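In the block that follows, a single chain appears as structure tokens, in the form predicted on its own.
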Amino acid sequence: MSEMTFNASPKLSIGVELELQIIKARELDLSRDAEVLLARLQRMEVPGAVKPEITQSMIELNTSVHDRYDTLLAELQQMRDIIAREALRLNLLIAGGGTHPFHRWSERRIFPDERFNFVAQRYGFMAKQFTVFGQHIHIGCADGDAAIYLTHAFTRYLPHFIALAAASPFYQGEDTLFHSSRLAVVDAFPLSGHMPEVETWGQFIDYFDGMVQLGIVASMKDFYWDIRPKPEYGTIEIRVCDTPLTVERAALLAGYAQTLAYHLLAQRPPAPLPATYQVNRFNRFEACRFGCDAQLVDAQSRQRSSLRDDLAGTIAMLHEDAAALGTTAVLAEIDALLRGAPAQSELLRQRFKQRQSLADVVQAQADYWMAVPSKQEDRKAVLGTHSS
């Protein structure tokens, strides 16, 4: 088929997409105003791309394709500046994280748009709860086979990308008692999960076809996998992470794919076998519920340690990769924050703490990524150095 023709792109070229937040600045609930932002910001010079989402309440940002970790995180700061200039003159604000707090999904309106229309007509009531809000990174491959392999082998490291983004403890009103819920709504669907035991790109598209033949899928989009290859683009699509409270966060976390990308390709260790995916799935669950303080689970020893262990590791093993890559400032900054910064889910909890208001933790949502003037030593202190 031909949408399955794998679109060579710059070999470890990265790019990322946010779901964020309308919200009305004065309720603080979520607003329905994404048509009304949308045509605003159509007649800016935003660079990139913003684009709607499945409801009202939501846009997706969308980068150019970038070769490194610096000039991304220059776009994402170009665009929040403009977006979040937009959104106060129609007096909305724009939030990161991964949930609202205290929204309904009953409220939330289908944007207008024929894959909206049709997610929601299959899909019923789970369409409208889909209005949580994640960070996509997009890894360019040299060809299918190396994205069918790092779609594998990027596996068990999913939990480290779950907890450095983790910002959603709080949904419908509640407090989770997870770092990250958000995960829990994508996996209602029943095309989630983690990509089937293929080897190579041809037989990817024959299970692909098959897929079609069956009437289970008419796209790659009817796949709501934690990572799937993108043919279109030439990439790998890691959707675990919420999306975080600043864009200075979302660009570490593709810094940091970019070089465990980097490493896997070089080095080439093997792909996790079968068998270990229920162990990968337990330990994913651990990252939601704990964060960076999950305890995981390693297939092949048997052994336990700390997420914040493993990952600790993880970095000291990529220092040579970063090197070549030029992203240490990344790996640097995500061992200060392993080492002192709280989580972000835990940020929103000490607020609500502090204020005994689910609204106020919007407000602080909506303070940090639209990086609000007098928030930030707050934001430098808390979510990483390079906050402007």
Contents of the next structure:
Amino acid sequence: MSEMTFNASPKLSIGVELELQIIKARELDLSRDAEVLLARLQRMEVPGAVKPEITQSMIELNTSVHDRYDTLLAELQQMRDIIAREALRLNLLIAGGGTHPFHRWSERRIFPDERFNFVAQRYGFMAKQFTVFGQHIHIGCADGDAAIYLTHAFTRYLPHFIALAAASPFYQGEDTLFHSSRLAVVDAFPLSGHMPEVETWGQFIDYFDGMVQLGIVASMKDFYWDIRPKPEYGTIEIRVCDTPLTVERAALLAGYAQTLAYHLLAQRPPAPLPATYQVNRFNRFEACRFGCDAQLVDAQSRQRSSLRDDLAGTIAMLHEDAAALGTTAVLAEIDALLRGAPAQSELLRQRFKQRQSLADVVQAQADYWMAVPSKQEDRKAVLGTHSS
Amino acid sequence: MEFAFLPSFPPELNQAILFGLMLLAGICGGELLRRGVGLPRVTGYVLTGLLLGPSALNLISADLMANARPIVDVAIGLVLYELGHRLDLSWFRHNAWLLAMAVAESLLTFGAIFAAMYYFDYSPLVCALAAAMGVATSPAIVLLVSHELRTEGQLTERLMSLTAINTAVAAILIIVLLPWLHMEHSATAMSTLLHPVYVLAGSLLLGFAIHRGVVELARWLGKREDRQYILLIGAIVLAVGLARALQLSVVLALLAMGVLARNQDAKRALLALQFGYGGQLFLVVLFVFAGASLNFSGWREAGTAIAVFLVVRFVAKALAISIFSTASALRLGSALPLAAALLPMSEIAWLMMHDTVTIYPDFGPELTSLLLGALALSELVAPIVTGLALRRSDEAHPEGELSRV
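Same protein, different form: I have the form predicted on its own, so give me the form predicted in complex with the partner chain.
Every chain and every other molecule in the complex is listed next, the one we just looked at coming first.
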């Protein structure tokens, strides 16, 4: 079976990949202990899977495939507890957030693996700079055509995901002024950006074959698009999210994506090409830079509106779909976040302001992610209603 | 007396000249050995000291060495503070087996050496003092080798934690044992009991008091590396001086300060500073000094006992680490490298003992020849072993020195 055979998956199933930071407890810099930690985790009964990533300072957590948001959340929490416990036994911390605030990329070490070595050889310093941490959300599609439609239709909503996930205000020791500085790192790769404006799976195969013949790509993995079909899993994969500060926020994003996909596939609103991509990069920048306060341009109505209003409007539109899917709590949560909860990146900035040290920011990122019992007060700010 | 303004010839050696010469000779010796044979700089510093010291050229005589002692004490203070700062007590909360390993490693080493030396007919007190010194790993060597190779990882972290614990255990044992030596000679039973209590409690209290002061000052100074660096060096030098003046233990007081800085600073007022070049200055002097103190004459008098001492010491450490390696989440195959990395004997523990032992001429030589003999070999060879163990475990930075060996 070729890589490009679209393996239909249960409709609208969801799964999440989280790239996580492995932190040295003393210096709060990135560690290079991925191998040791993975070796330990491989001997445990961990649901889902835990895998290496490009440098020795990262691990990737993969959930199994879920039909429902609440089981996904429960599994993520279970995985978090196991990973946190094992990390602490090695005196390591695990942190979310899209970037490590002050690590030096030149200090990173490539994880010993054939593909990672290839990427490191090919991309040079960019590979080590790619030590940034994202969440990928998979949504199951019935066939390739549905995946192509969803990929285009979702593009309009990507700023929502960027803003809700954004947690990388600091990069290379500086306040970037961005809510999410991580995506700027992804942009450096030649095959980043978006899928071409094909309309069917057949056209996509033609495009892919052409790229292979030109020797530009060898597999789907070579495309670093914001959102891409993943025929091997029978999904589309949303890749714009920073790894959020908590697994609860990660599950929330997946629940929102599932609800939105349900709505789009049921209603099939048009996703006009090329208008969608005419405004895409601008909107994406706005969301990275300003979070929920971004000013978005709508390709169809030609109107500008704030991301906050656009998201609130979308939430309102999805109530019936959420009731059918069992994700009403997800919408309520996002609604609550929009009503005044500080953004994740703002929480990190506040911590820096209080403590005047980026090491303290890393500590906060680790405390949030590992759900340290003594720091529950702090977490409430990020968790919103989940904590009650 | 027209020329009375001229100095006598040769000019009198003052401490600054001594400090400067030890630094220059040390750095050249270290570099020569590294370039020539690819050995760790530490070994070069020690060899330089050995060459210049009383055992060989006698350019650094015993009198001069006494002059260098304040500088050496500051070096010891810096090393122990840094070591203490590497001891993360919360790690033991999440991994109690690691604490078990550390305690077992210290106690088993003590017991095994005591038994072995008793077999060689040394008096129980000599056996106990030798065993106490055998417990300790050299903090200066493991820190310096780790810095040179830029190592980081599980083995390095455990090496530092175990060294901190065995240094503390050895210091406490020596503090408890030395008054017995006094008693055998003159002191009363009362002072034998009170003296350790004074030293133990006093040193910890001193460490605590200065730590509190440092935290308050750090809050006031703010999180700036340049200011906090001076604050820390100032506090460490002051603590060393006070410990000396109050006849407390420099080792325990400074170790306590470091441990408290790492573990009792909830709001992280203190930055995790590296002493960097400034710290290395003092380390060079420490090793040249240690080298000058060494002599190999013990090998002639008690060669077998020294060899047995060293072998038993390694076996005891390896055994304790192996027993607890799986339970403490140490990677398979790392137990032996960790035990090997712990090999360097502590010149600091030696200095703790040396001051007292030499007071008693009829007691000193026996212990001195045994321990100096063991220390001499250890100072020269063990840094190489520690470096190898860390490199083999893939914890050295590719651009760290010695990576080509």
